[in-house]
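In structure tokens, the next block holds one chain alone, the form predicted on its own.
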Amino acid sequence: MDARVTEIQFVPKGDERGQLIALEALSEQVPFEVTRVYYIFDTTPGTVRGNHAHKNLKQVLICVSGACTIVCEMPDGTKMEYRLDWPNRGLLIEGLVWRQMKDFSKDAVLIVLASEHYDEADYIRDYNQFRKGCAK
């Protein structure tokens, strides 16, 4: 799988009663079956998460309340940074792409979206290890 990193917009429904975003699975936003839902919320500050790839795990990564930052780095090295601080942007992670979560906000609630189950054996925690499996 390509290693990729799309900004999603979501599009609210709402009225005079406030707003309304549903995300369905197999959909242009959610391109998986949801296998895993993880939300990460009450932050201590300066707490950097994250800092691993999946090999085969795809994720949308949806700010749904405060802000937080979400930094990827490609297997050509590229990095991008992507402030995610309204809940009608989300972030779809496939492939093997190394991500950092920090700058989250007090009242950041990160969710996530997972297409599998919690799986060890899919995580690379070593850079090391992430930056020589993208050299091959």
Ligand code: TYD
Second form
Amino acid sequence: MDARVTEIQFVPKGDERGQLIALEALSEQVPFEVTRVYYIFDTTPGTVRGNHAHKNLKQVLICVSGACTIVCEMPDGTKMEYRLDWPNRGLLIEGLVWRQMKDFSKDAVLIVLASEHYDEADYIRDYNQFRKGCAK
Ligand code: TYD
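Given the form predicted on its own above, what does the protein look like in the form predicted together with the named molecule?
Now the complete complex, all chains and molecules, led by this one.
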């Protein structure tokens, strides 16, 4: 799978009562079956999470409260930073992307929709292995 990071904009179904965003599996925004959902919250100030890549996993990250920064590095060394600071923004990460999550605000709740069950064998935690593009 090619490494790819896509910024996604969700369209809120807002009215005078407030906002609502609905996400559906196998849609343009979430182009996979959602098999797992996890969320990160109550993050200790200064914490940097992640520091790994995945071989096959597809994920959509949404900061539904507060803000955090996602740093994505491609196998060729290209780096991009994305500030997720509003519930209508998401980040789709596919393929071999080294990711870090950092600069969490105190109220940050980062929800992640994932295409697969948790599987340690899908992780690449060795940065040098990642840079070699070795997915084995
Ligand atoms: P970890 O991989 O360190 O999280 P991050 O990538 O955000 O830094 O995961 C923390 C712990 O939670 C670790 O013991 C593995 C476990 N875990 C699960 O059991 N299921 C999951 O879906 C995830 C993402 C983590």
